[in-house]
Amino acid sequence: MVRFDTVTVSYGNTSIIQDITFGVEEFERVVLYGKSGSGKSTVLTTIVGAHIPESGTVYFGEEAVNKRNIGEVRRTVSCIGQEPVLGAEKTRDALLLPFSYRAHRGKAPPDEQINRILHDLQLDHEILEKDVSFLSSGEKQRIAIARALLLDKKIFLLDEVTSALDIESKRAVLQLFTSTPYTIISVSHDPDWFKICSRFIKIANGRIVEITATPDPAMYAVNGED
């Protein structure tokens, strides 16, 4: 589904990742772990084009990810960070922004959709009016993820999406994405989440250095992110 080979980016002379090798099957849930600046949101964000590798290749599917292709990566993956780009004044308004462009027009969910899936993610209808700007860090990525929802991705790229939710609402997300099989790649220190992964990554000054499918104990005291 996603496969990294000996990839590597980097700004200006520094190396943010090096010789990234690792795959993820569809419907995997896999944990990059590590130390806050060692390069595992830059990971996340190569996938969707935000970096050019300076070395190395990135595929999905069994297509390198390129100019050509990035559109249709875009529209197939959602990523999500701490405190995601809503793109809207009123919180409906960003909920539906996508269903204005091109590619989605006139497919605007009906609001029994709207209504199921912020139900299922501990958010009341009457959010729908607030403006974005009053809403928690916590609100916001559950907006970010209710979008990619109504959008049909399959595909998701969270990073600590857990971090800001009390805990009603993160039983939610992690209800959501266990009941329906997501391929997710993610940045997380969160126990809860841990238990619906099934792959552990660990990542130290840029590189990989340790694949284990249960969690280390030492992931438990890693707080900090890039």
Contents of the next structure:
Amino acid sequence: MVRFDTVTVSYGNTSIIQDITFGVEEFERVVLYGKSGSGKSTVLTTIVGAHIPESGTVYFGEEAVNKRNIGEVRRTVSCIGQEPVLGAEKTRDALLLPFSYRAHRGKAPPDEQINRILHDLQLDHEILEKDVSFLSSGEKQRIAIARALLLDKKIFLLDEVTSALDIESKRAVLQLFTSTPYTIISVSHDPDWFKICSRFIKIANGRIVEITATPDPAMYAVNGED
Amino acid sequence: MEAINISYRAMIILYALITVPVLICFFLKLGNVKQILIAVLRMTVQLAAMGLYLDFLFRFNNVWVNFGWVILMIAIANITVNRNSGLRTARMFLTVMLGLTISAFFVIVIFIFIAIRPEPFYDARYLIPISGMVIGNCMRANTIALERFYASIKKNEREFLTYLLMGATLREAALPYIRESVKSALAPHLATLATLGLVSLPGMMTGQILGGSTPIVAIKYQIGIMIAIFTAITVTTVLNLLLSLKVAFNEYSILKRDIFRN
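Given the form predicted alone above, I would also like to look at the protein as it appears in the form predicted in complex with the partner chain.
First the chain shown before, then all remaining chains and molecules of the complex.
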């Protein structure tokens, strides 16, 4: 589904990630972990063309990510960070913002669909009328996830997505991502999140150190250093 | 009726006036006395040169020289815009030149060639000062707009990427930043328009009255130039921001780092 083939990304003379090679199958859930500044987030954002590799290739499906298919890649992938960007003053406007773009114009979801997704994420529908600035970090994250679901995204790039959530909200998010098969590439330090993932990629100084199929107890120690 | 000439002796008295701010700054230890003296010297040299070239332009009054001069003013404004907005002139020169030229000539054609109709139409007495006022104001507005726009996208890269990931085209993703930048660029001019004649003194009108025009004629020119300037800065800021997207973003619609000076 997504594959890195010896990808190196640099800023000036400094390499942020080096010779990154790994692949993610459809419906697989993968975690990147490692210390802050090790290049995990750069790996995520390189998939959606935020950085052009200095060398190596990122594949999306069978095709290399390039200027012709980057639009399609971005329409398929959702990238949600710790402090998600909502881009509007009212929550409803934030949820419906993508439908003001030409790519989704005229495809705004009906209220029932919005309410169902909000319900799945344990959000009250009254949140729609709230000012975004009054939402908690956890609510903002769930609104960003709701928006991605409304756009029918298939691949999620999640950067510490459960870090700001309380136990109940986290349970709702975990339930949502496990009940429907999505391809997920995540950055996380959350042991609860590890439980729903099947592959663990350790990154240090911009390089992949190891890829394991089970959470390594040492991971928790590494995470503690962050 | 012409304005009363100021004698050279009177000019010495006017220059002596500068000792007042110099002494105030010196005693307050503001550390800017040298800066003030250099600024006054520069102003004198620049205005003397301006007097000489305006005198030449008015006497010569040639269509090619006049329009060439307007283009030169636009080119200088272009370099100033890029330098003051922290962008590399080499990268942005062509797009800013195009944006400034289109907007400046758009209002020059309407204001001078259609409304005033001097004989000949390229008369330097009208073309040069009016173009200068329009281009000068466009320069300030573009500096604000380009600086705000690119600084804002650089600062909010993640936000910008989020818009792209929601399916926005480059132009759609840039739109919120374009709105804010244009608003910032227009704000000082809107404030000037609203208070003209109350707080700020209309420069063109004052000059015309001193030059012998009737207040009614002077007011018509002042209104005309204010509308022309406001139209030009609105067109030029929007146009320049839109045109610059082509050169400032890569094929993945991500901001290029090498457009910035630092």
